[in-house]
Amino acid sequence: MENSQKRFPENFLWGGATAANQLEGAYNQGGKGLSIMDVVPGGKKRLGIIKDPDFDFKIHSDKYTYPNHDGIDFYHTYKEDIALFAEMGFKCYRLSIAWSRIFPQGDEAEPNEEGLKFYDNVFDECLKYGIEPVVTISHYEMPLNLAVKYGGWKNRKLIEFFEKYADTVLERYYKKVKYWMTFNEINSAFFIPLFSQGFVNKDPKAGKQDVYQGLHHQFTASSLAVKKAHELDKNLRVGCMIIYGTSYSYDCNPANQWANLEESRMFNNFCADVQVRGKYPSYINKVFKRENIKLDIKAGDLELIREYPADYIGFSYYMSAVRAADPESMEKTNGNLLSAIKNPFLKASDWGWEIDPTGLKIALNELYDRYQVPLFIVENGLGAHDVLDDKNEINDEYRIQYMRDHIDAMAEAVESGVDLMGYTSWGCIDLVSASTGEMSKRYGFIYVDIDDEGKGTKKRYPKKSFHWYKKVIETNGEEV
């Protein structure tokens, strides 16, 4: 008998991913005021820069350029944009609001009305095409305003004015969009809090507070958005957002393996077991008494905290770890915002980000067995150094094959009973770079002529993969 069993859902959710910072531009238009991704200078000493504990949160354009400030133009090309996204066939379209579009310095009372109609028009014209909207509310945009006049999350006032924010985005938008998440890979503040988290670390020890505090406040705030969802309609649906890097033990050393527990349980657990399960979990009392940690929790952020927890988990897969508990003199490899020791049994990307689909299966199944929620793949994708032939065509077979071995690994995944709801490409459309700063790092199915340097035509060219991605989602994953 034939075996007639699918590989995805009906219902799979297919699309690309995208953030407002990234590819909007227009960063001082319509009324939007300065985010901290604004001040943050490209090229491939960003990360040095914004780690730096003297950073200012200035623009300085006589050193730096800001590749972010005009991004690919969408703000002006997303009809356009939207249409190339319709004609792959996209169930979905994983994009950010910019918070300083809607609040321009995050703490007024009223929020800026051409903004929001900007996004009313952006989630019309999905709808228009079938598509559905998935909406991250603060995706490394917070108002500059915050971070330098309050110090960002690790000040409890940020909770009201993010309330705020999420209680005008979802009160306008509830009826166009169904599929929310909080904070973007809300993790990612263990290595750089300035993006997640608005501040820079001055002192490391003090800084390791800061992060945690700010991580509690952040935990509280996404609360009170699930409630407001909740409230408004009962069948939102409201996630948490994670990086996930599977990580294996260097070896079979029990110091290596235990050293890899403790990490992976920080890294890729300890923000959702908050968020899903709705409480801190017990093994955090031992690091916060190591590191001296004292949380400031007022009354009724835990109780908020466990009635409202994340209806799903999205998250960002691009490599795995390895770990090991004397790491320092180990060869590195470079990774998504952060490094780890090079796995020998692993190809890497142009980059160095290494390429590994099997961690996928696994992080499916690691994660579905632990929490029991569905799970959303939301960032996922091959950055590579894309080149335009003299036809303006682009072979990117490197890029389908990538996809290809990560979907067959998700569709394994399904069939040992993970509930997936969907996959979204990172960087469907080329954009810049967050790590880098770089239109060079290319994601997209769609080339974007734009050079690191802000040069080009901003003409939009379909590449191989862009046909592929479409047979993919015609035939829901099974031709690919």
The other form holds:
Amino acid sequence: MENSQKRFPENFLWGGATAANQLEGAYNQGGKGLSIMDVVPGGKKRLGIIKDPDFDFKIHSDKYTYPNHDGIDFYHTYKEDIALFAEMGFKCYRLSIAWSRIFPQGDEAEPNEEGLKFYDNVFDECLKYGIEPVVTISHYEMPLNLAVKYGGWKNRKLIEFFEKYADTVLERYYKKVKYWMTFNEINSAFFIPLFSQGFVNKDPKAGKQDVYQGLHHQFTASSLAVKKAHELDKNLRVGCMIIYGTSYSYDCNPANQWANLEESRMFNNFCADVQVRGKYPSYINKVFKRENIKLDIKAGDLELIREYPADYIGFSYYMSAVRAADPESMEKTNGNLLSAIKNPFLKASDWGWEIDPTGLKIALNELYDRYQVPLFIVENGLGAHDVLDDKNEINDEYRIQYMRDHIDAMAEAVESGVDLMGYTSWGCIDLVSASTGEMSKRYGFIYVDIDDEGKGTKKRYPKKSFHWYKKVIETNGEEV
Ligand code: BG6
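Switch from the form predicted on its own, shown above, to the form predicted in complex with 6-O-phosphono-beta-D-glucopyranose and output its structure.
Next comes the full complex, this chain leading.
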């Protein structure tokens, strides 16, 4: 019997994803203020530098380079770049708004009109081609002033500042943008609170208290954004956004199984448990007791979180993780913000991120089983060293293979009944890496001629994967 079942729903949102601070450049143009990412140096050591308690939130051009300052200059080239996305047939484009373009210091009374106008232009350009913008309100970025003067998200005043910013962009763009997400990879706070919460951990104990308090403020602020969006138009969809790293126990030793369950639940599920189920999960009481965490929760916060949960779960998936009760002695591999125990069954990317398409199928099933809300894969992809040959072509067959395997895994999850809204591959045009600040860690379908020192012609070249992805979209994922 012929199987006429389609692999993906008809209105599936195929596209690509980027973040303002990694591609726009123009870090001090158009009235933009400094953001925390503007003071983060480039290079493989950047995560170590910003985790140092003495990190001073200042630019040191004599010592470091700052690739995010120029990005790939999307601020000036967005028309040409969006035209290339349209050529691939993108149904949607996930991008973020730079908070510091709208409120340069974060605490002023009035927004910066020039910043607002820029995103009007970007969204209009997308809509011209029928590309649906999918907007992250805050992607690893806040005005630097909010980190330095107020201490970032651990300060409750941030709820007020974010609410003002979110209300401003929701009111301005709600007729152009239907799909929103509040905080990129909100659970990354457990590893890099500077990126998502705007602070460094001076004392590890105080650090945890601050992270959870900061998360509580973010949960509350996120629900305020859901409330506002639904008041403007009940059809708007506002998602939460988490990193999901499918988690395996090292072996069948019950002690390792238990360690895996506890750690994975905290990392993969805690934020979504609050943001989607609308309440703090019962297991958190034990964690708070053990860590001596005392949350300051004000009247009305829990009601707000309960009444305005996220409409869908956006998540990034790059790799899985292996966990054990006593991981110290085990061989490690690098990963997306975390290093984990090496999995002998998997190959890894040039940066040590283990490639595991089956892990994506598991992620989709686990998330859907637990939450029963639509899912949106808003980041996935392969960071690799691409080489422009003498004909100015890039044969990135390795990327095609990576994505083919992941798309097949998605199709299998959809077949099992998972409600999957779309797929936006990460860094659809080459951009600055978040963890290393390198240009040479490339994810795009479009090569951008800029090197790690920021030198190059900035010219764009479609890679082999560009033509392949166009076909995938054209056939709605039937042909990969
Ligand atoms: C995600 C982030 O963690 O991974 C992106 O949301 C980031 O901002 C992406 O760029 C890939 O990570 P990296 O470090 O390779 O750029």
